[in-house]
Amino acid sequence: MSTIDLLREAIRAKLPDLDMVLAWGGDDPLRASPLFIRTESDLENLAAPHLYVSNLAVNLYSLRSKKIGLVVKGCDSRSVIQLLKEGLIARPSLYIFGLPCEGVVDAAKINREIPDAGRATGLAVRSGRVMVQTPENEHILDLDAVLADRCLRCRYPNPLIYDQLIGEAIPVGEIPDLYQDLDEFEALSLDARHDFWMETMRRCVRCYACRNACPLCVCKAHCVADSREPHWLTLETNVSQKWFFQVLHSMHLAGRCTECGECERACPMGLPILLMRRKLNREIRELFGYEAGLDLMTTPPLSTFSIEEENIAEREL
C-alpha cells in the first residue's frame, strides 16, 4: 500500500474515537490546505505527502477542549512536544499519527522554475525528481531544487512523538550545516547588517501573519502588538515600530522556536524573519545545550534558574 493509503486506513480506524483528525487535503496539485476530517467521506480529500507543507500544530491550542487526531511530520512533532512541555495542550486529548517525511515541495520555487505552473494539473515525485503536468507539457525538476528551505537542513525526518507510525522510518543521512546562512550573514559588517534589517522592515506591512502562523504564539488575544495596557507598541507603520515588533516576537520565541518556518512562509512580503529566530536558537544551543521540541523531559533553560551557568563565565565578567 502507498503511504497515503496507509494513512487513510489508520485514520479511518481511529476516527470513531476522535472529534476530528487534522491532516492535509485539497485539489490543488501544488499546494495542500489543512483538512479537518470528521467523517470517512472526508478521507477522499487527502493530499499527496509531498504537499504536507503547513504545520498543523498551530491549531492545537484553540482545539484543546476536543479529542484531536493529528498527522505530523518530524518538524511538526517538535512543535507538539514544545506545546506539551509548556502545558499548553494535554497529551490525553491528542492522538498522533506520525508520518516519516522525505521533504515537502515549495510551490513558490516551482512557480519560479515553470512559467505555467499556475495551470498545473498534476504533480508526482519519484526517484528524486518532481514531475509537474501542465496542459501542454510535463516538466521534470530535481527534487532538491524545489524542496522547502527547512527540508534542506532537516535532521528529523521521522516524528519524535507519535501514537502510530505510518509506514517505515526513514534513515537519517548526513547532518547538514544548520547555520551556514547565519554565519554568512554575521560575517557582514555591523552597518551592513543594520542596513539589511532596516530595508527589510520597510517592506513589512504589520499584518501579523508571522505571529498568527506560529504554533507557539498562543497568546494572540493578549499580544504586545495589540495591548494597550501596558501600551508597548503604537499603530504607526514606521520602521522602528515594525523592527520593535519583530524583535519582541523573536525574543518571545527564544528557546521555544522549532524552526518550522511557518512565520516566513506565511509572510506576504517574503521577509527572511526566520533568520532572527535562528540566531536566538543558536545562542540558546551554545549557551545552554538546548534545542526546543526534542523531548518531553528537559526543562527549557529560560523556564528555570541556575546560580551559575556552565557556559557563561559570570564570575569572570
Second form
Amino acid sequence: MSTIDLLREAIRAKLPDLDMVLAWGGDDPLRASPLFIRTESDLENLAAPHLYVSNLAVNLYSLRSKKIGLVVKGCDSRSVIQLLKEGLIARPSLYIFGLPCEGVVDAAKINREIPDAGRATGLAVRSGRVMVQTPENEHILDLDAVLADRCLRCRYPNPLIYDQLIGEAIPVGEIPDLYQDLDEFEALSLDARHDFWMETMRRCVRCYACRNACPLCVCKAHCVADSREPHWLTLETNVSQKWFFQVLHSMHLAGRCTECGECERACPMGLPILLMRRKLNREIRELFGYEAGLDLMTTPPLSTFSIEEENIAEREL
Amino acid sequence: MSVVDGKEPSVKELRIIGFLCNWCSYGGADTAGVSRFSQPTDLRIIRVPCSGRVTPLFVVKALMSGADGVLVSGCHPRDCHYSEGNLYARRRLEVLKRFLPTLGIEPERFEYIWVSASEGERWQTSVTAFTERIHALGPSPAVKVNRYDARLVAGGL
Ligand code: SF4
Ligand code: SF4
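Could you switch over to the form predicted in complex with the partner chain, since the one displayed so far is the form predicted on its own?
Now the full complex is given, and it begins with the chain already shown.
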C-alpha cells in the first residue's frame, strides 16, 4: 500500500475516538492546505505526502480542549514535543500519526523552474524526481532542486513522538547543521548586517503572519506586540517598530524554536527572518548544549540555570 | 564625558542606560556617591527590583530607541535577594550579548556585571570603564535607524 493509503486507513480506524484529525488536503496539485477531518468522507480530500508543507502543530494550543488526531512529519513532531514539555497541551487528548518524511516540495521553487506551473494539473514524486503535469507538457525536475529549504538540512525526518508510525522509518545518517547561511551572513561587516536588517524590515508589512504561523507562539491576541499596557510597540509603520518586533519574536522563541521555518514560509514578503532564530539557536546550542523539541524531559535552557555556568565567562569591566 | 569633580573638560555626554538591582548595585552606586568617588554622568539609572526583572528586550528597546550604551548590574551569583533572579538573568543576557552582532549592533554597547551594595569602588571603576568604552564607540547606530525612518517618511527610499 502507498503511504497515502496507509495513512487514510489509519485515520479511518481512529476517527470514531477523536473529535477531528488534522492533516493536509485540497485540489491544488502543487500545494495542500490544512484539512480538518471530521467524517470519513473528508478522507477523500487527503493530499499526497510531498505536499505536507505546513506545520499543523500551530493549531494544537487553540484546540487543546478537544480530542485531536494529528499527522506529523519529523519536524512537526518537534513542535509537538516542545508544546507538551512546556505544559501548553496535554498528551492524553492527542493521538499522533507519525509520518516518516522524504521532504516536502516548495511551490515557489517549482514556479521558478516551470513557466506554466500555474496551470499544473498533477504532481508525482518517484525516486528522486518530480513530475509536474501541465496541459501541454510533462516536466521532470530533480526533487532536491524543489525541496523546501528546511528539508535540505533536515536531521529528523522520522517523527520523534507518535502513537502510530505510518510506513517504515527512513534510515538517516549523521547530517550536521553547519549553519553555513549564518556564517556567510556573519562574515559581512557590522554595518552591512545592520543595513541588511534595515532593508529587510523596510519591506515588512507588519501583518504578523510570521507570528501567527508559529506553532509555539501561543499568546495570539495577548501578544505584547498588540498590547497598550505595556506599550512595547507603537502603531507607526517604521523600520524600528518592525525590526523590534522581529527581535521580540525571536527572543520569545529563544530555546524553544525548532526551526520549523513556518515564520519565514508564511511571510508574504519573503523576508529571511528565520536567520535571526537560527542565530539564537546556534548560540543556545553552544552555550547550553540544548536543542528544542527533541525530548520531553529536559527543561528549556532559559527557564532554568546552573549556579556555575560552564560556558559563560564571568564579566568584568 | 563630564566628570563630577570637574577635572576633565566635558566632551558631549552620551546616553547610557543602567538597569540596577535595588538590593545591590543601586546601593553600590549610592555607596560610591556617599564616598564622593567621582563618576562620569552619562549614566541614567533605572532601578529594578532584581536583575531577573530585566528582560533582554529592555536592552534592545533602549538600544533601538537611541541609547548609546546599556549596562545591567545585579547581585553577585549566589547573593540574589530572591536567591536565583540573577542566575536566570545571566543566561538571558549572555544570549542577548551574542545575538547583538547579528543584528548589526556592537555587542560592546551592552554589558552586564555584578556589583554589591558595599562595593562603591567597584561601581566607580565599572561605570567609568563602561562610559569610556561607549565614548570610544561613539553615538549609537540606532540614530541611523531613526535617520532611515526619517528618510522613509520623506519618501527618500
Ligand atoms: S520562530 Fe519560526 S522556525 Fe521557530 S518555531 Fe516559530 S515558526 Fe518555527
Ligand atoms: S510575516 Fe513578514 S511581512 Fe508579515 S510581519 Fe512577519 S516579517 Fe513582516
